[in-house]
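This document starts with one chain, in the form predicted alone, laid out as structure tokens.
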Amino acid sequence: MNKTYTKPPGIEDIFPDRITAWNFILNTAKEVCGIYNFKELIIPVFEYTDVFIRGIGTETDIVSKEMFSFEDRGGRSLTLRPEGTAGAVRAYVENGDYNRLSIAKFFYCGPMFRAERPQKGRLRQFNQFGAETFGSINPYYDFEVISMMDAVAKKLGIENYDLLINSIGCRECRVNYINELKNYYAGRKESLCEDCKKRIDRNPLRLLDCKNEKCLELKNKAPVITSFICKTCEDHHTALKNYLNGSNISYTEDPLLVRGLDYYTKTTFEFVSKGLGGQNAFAAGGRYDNLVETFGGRPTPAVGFAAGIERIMLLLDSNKIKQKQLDAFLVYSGEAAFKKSMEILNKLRSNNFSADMDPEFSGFKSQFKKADRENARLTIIIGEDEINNNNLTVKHMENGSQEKVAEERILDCLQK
């Protein structure tokens, strides 16, 4: 007996019943990105491992525990991309034609890979679309990427979501805050999870991003950064809020929102929904003004976000998504009708109408069942009468009505 093969855990097959929703999300995202004048960028699925270590940070869960890394034939370490920003920054720095532009705006989409424990809304291979703006410190661009994601959510029909925003300051004004965090957690170290016990000294901000229940309880009483950010960062955050208020984009300030990546400065934000359970963010991002320089580029402020396609699919009302219909399914009886059906089928397809038929010479009942399964808009019936009179019988599947159509008018009929 042949072995039955299964996919690895945390990986999904996307079959046609979900593709309509999938394409609806991607096409909507691309449409909105185009409206905001973002150009599409295709980045590699894998990079040298150091790209992600340098970009994301050695003390993040992604780098320390979740990357799929392997050696190539030359002994060089490669990693399947766990997120898109590091690769986008590497591409921006490496391709000088783009980093000479005053402002460069890109969007991308595709699979990401993380060795996480699979659960609802969290997969090992998952898909994202994202956007990055390079070249300006102006808080308008923070607003623009938030506004763009908000527009995508609204066009998709996502309801009851919240936008959380925060400023985590710059490198200079975070120093005192990090010391305060260390002092707060040092006296509560025994109540922390094992990972967070290590984070106190290595990367205290990550303490605020832990999802462990005990750590969440301590987080709620932790000091907030609001009292520590400098005047420049405070003005930046105020300007962002003014832009959001002026565009009627509602938001909630969350002074403990830090995100799980090391490269963020100033603005951080998340789009969250209770419909997703514990993993409640379906899009998130922020500003990263030092990352381009880290990759060897000239100092270049930047801001961006990424959104999870699988998580967004969980929030969509499938009943409101118009399923793709087959324009016509051809039903026939007899050899002559089969030949005529082939002729009509080729004519329809040549004129960009989607059409199909069953070549097995099965009965009318079986063919009509298949037309229904294929979600056909029309069924074109060809039998002896139709052959003799040079016409076709067209059945409208939605209401069951039928009409006779001259063969030469079938394209007009489908067009209507």
Given for the second form:
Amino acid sequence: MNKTYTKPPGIEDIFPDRITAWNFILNTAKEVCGIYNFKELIIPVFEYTDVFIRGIGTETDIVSKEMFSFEDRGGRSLTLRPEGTAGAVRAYVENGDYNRLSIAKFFYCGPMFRAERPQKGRLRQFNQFGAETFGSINPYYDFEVISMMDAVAKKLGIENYDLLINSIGCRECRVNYINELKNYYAGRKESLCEDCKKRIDRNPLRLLDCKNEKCLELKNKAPVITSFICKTCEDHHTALKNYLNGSNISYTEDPLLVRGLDYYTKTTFEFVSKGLGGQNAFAAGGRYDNLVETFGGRPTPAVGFAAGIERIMLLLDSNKIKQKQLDAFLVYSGEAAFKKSMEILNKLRSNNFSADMDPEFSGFKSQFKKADRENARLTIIIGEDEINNNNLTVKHMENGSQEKVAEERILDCLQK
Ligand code: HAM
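Target state, the form predicted together with histidyl-adenosine monophosphate (HAM); input state, the form predicted alone:
So here's everything in the complex, that chain up top.
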């Protein structure tokens, strides 16, 4: 026997039983993004590795441990995108038509890749939809992306979620906070994990998103940024909260929410749900006012978020998602009935009804079983009697009732 292959860990096949929920999420996200006037952007699945190193930050877990990188034939290092923001910024800076606009609003969706330890809600290939607004420092735009994600969550029927928000200040006001953090952790170095010991000097903010239990304990008593942010950042944060209050979007302030990517300035936020367990964020984002400049563009403030489709799938009540039904399954007996079934099948399909049949001449029982398995709304039965009398027997699978329908009226019957 030939060897069978399995997929690498942390990667999923999405079979048809999950596709209805999948499309429901994606279509809802696209619809809401359209309502908010975000335009779709399709960005490449891989970039030069440097795009992510510069974008996300060398000391982040994503860059230091989780990237799928490889060399092309010319020896250049490429990386499968671990997230969408760095690529979107690279694309924005590279495309003069868009970076000359005062405001550019994009959304994107597709697979992302991170070599994380797989567990429930944490995959190595996962899918996001996300949105980015380029060109304004106005907190209205922070509010807009949060409000858009909130609208998606509500339309999807996600219940019992919380929106966490914070401001991590700007490059200037963060300096004092970082010194304070360094002092706090330097005195407790021995209790930290090996990674965090190094982070004290290299990138102290990252200490706050370590998931190690001992580090989490220390995090809970760590100094918070609230008392360090400057007046401009504080006003920005207050304005965001006023917008949220005015729109009845409830939130919880989490002064330790720094997020695992280095590019954030001012606003950070996460949509979290207890239903997810350890990996509790199903969407997250924030402002990144310096990233476009880092990528060689003109100084352009920006804000955005991304949501994880697989995590949202875990939150949806599958009973409430209506699976698409097959309109009709045709069941026949004998050569003449098979020919008639083919005619009817073509007629239904060319009139946009979904229809199927089994060409194997198997018994009625086995054909009915297939009709059941295909979740057909109607089964159309064609036997000797039907051929002789020029009619069809239609079985309504929902309640088992049967009726005779003249062949020329079959489309009307399906329409009902
Ligand atoms: P992130 O928090 O790394 O942010 O990812 C956003 C969302 O993607 C998470 O809340 C989660 O739902 C999902 N996600 C992340 N990693 C995994 C994984 N390994 N398995 C399954 N789902 C996952 C970003 O990616 C930023 N680019 C968001 C952003 C856009 N900030 C500004 N603009």
